[in-house]
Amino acid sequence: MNTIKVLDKEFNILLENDNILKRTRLIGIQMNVDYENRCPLFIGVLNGSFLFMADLVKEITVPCEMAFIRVSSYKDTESTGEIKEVFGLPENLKGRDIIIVEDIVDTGFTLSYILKEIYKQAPASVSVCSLLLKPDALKAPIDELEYVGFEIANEFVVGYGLDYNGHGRNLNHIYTVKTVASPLP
């Protein structure tokens, strides 16, 4: 099924689950090399990262720990640019190797806010792993963005943890919003 409907919008398939899992496996292999003899703390940004992080940590063979935080800046299909408070940020990050796991980085505002809060605790290192990156939407550069699954166009996406007004997170693939051609005058 290449087209699906979520609420009032239609979506076309962008990334199939097999491709997502293959890319996730490669990222995990690279992290195992990069964090050999270390014990990183993976911090997943809820709600969107939960499926990606679950699949990612299955590929991790070095000792590690996991935690989740929650922050939101979306309404409907647009980023509000207004960052809510980070809930659940661990308070014992001093001297730790931190890997923030995101579903998607678009403007970078939310991630910049999270990084600022994490750096207040003086971690040993901080890197970011995002399944998706929208380079054309990036307004706040993220130097820590070391692991990216896929670069995509600046279009709204749903599925594999990403939602449209709370719906569609459970979809196995990632879909992009279907654009309707406007009629000629």
The other form holds:
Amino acid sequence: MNTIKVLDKEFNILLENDNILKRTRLIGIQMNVDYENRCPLFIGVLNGSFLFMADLVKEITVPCEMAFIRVSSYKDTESTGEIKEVFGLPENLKGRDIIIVEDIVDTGFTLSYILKEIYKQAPASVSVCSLLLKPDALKAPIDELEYVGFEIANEFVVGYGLDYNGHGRNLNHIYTVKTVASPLP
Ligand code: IMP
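Mind giving me the form predicted in complex with inosinic acid (IMP), seeing as the form predicted on its own was just shown?
Zooming out: every chain and molecule, the one shown earlier first.
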């Protein structure tokens, strides 16, 4: 199906599952070369990365370990802005080779916060693998962003782990929101 409806919005297909899997396979092949003779720890960022992480690690042939973290954000009552918190971060990252697995990097704020927390534990190396990147939305360059599946336009996407208000994570393909053409003045 090329067009779907999730809650109140219509979406058009952007990336077919076959295409996602092919790209994922290539990333996996590259990682197997890059991490030869090492034992990386893959850290998936929930919820969005769960399908990508599952498909990616199936392509990994070097010894590796896996963990998942969750980042929550809540508004501080003192209205000092948005405070984030990382849950589930393993406490033995010293000297480890870390690969953070993300569904999408948008502004990059979430990732920057996760990286800050991980560096506190003095890992040997940190790289980031994100299935999607919206280059036009990125607020600051992220040096660790070593593996990117697809660069996409600055539009809302859903499916293959990504949600719209909690819905659509189960979709096999990735869809982009259908924009309504504004009437001519
Ligand atoms: P960032 O902190 O702005 O980079 O946002 C990262 C997080 O926002 C991702 O891990 C997603 O959970 C969510 N996000 C950003 N863009 C989209 C989108 O287009 N669709 C669904 N979720 C998104």
